[in-house]
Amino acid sequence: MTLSLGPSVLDSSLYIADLRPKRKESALADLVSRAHEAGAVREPSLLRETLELRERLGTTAIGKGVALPHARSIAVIEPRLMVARSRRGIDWGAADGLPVQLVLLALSPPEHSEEIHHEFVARAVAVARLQRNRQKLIEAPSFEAVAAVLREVSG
């Protein structure tokens, strides 16, 4: 079983066109809150704690203005990929020192194996690796345009 970045994991209610916080912790709180409101998460405090613990182990900022926080948790109801953009940038502690403008939050329920979850995360990383894809995602005028880029790249 594999997870593509298609309609089963993309949901317009999990898209944030302009993530406002300046700090990573506040941004994660906003992402988790949105996921809970959209019905993708059942225990927001547990998921937030999990994501914050993951960040303490090492930043999920992968450089070039991208962060890819991720969790496989009992708090997650079904696999989802959240996409959020920050116009001003967020200090995420990236090794290259650049502020994060694009956040891809990969969420998996515990029923999915670690292997499937890591493959899901790897697909999101593959999308963000190329500069033209990052630019398309940052400049996309709508969720539909973001979803089209993700579907095109992930096959």
The other form holds:
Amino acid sequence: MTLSLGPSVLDSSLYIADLRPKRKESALADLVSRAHEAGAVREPSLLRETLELRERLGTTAIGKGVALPHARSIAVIEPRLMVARSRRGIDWGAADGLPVQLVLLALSPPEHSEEIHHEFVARAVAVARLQRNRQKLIEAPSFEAVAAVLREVSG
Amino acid sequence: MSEVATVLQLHDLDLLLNEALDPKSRARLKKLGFEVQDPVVLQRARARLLQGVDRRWVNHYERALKRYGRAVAVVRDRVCQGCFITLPTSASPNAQESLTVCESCGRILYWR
Ligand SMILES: [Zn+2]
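Counterpart to the form predicted alone, namely the form predicted in complex with the partner chain:
Now the complete complex, all chains and molecules, led by this one.
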């Protein structure tokens, strides 16, 4: 089983065109609240805590202004990829010191094996690594445009 | 934090801890560009969480974790998603905050 970055994991109500916070903890909290409002997660405080624990193990910023927080959590109902942009940039503790402008949050339910979860995360990483994809995602005018980029590049 | 919330937190933390302790999994994450530091920070958090749970439930939890790799099962439509047995009406928790265990498989149940 592999998860493509298509309609099954994307949802327009999970897209945040401009994340306001400057700190990653607050940015994660905003993402989780949105996921909760959209019905993609239960127990939002649990998910927030789990994402923060993951960050304590090491930052999920992968450089070049991208962060890919991820969790396998009992709070997650179905696998989802959330996409969010930040105009002002978020301090995510990246090794290259760059503020994060693009956040891809990969959420897996606990029934998914670690391998499947990692593969899901890897697909998102593969998309974000290419400069032209990052540019397209950051400049996308709408959720539909974001979804089109992900569909196109992740096959 | 309620005992239920603490056990759910433990569940998620243990998934993360497994990832952090398994060399293959660490290598995979590092290759993807993520930092994976010493899991001692998770082990400390785990010890703290365990202090908030009654000994009896800790034992249930640890036993199920050892046996299945995950100690908590979601209940959906009265069915334990760990062993897929239909739970009797008497098995549902009398309060939202109280823990219950599946009589059939021994996993701690998460009723939602
Ligand atoms: Zn069971």
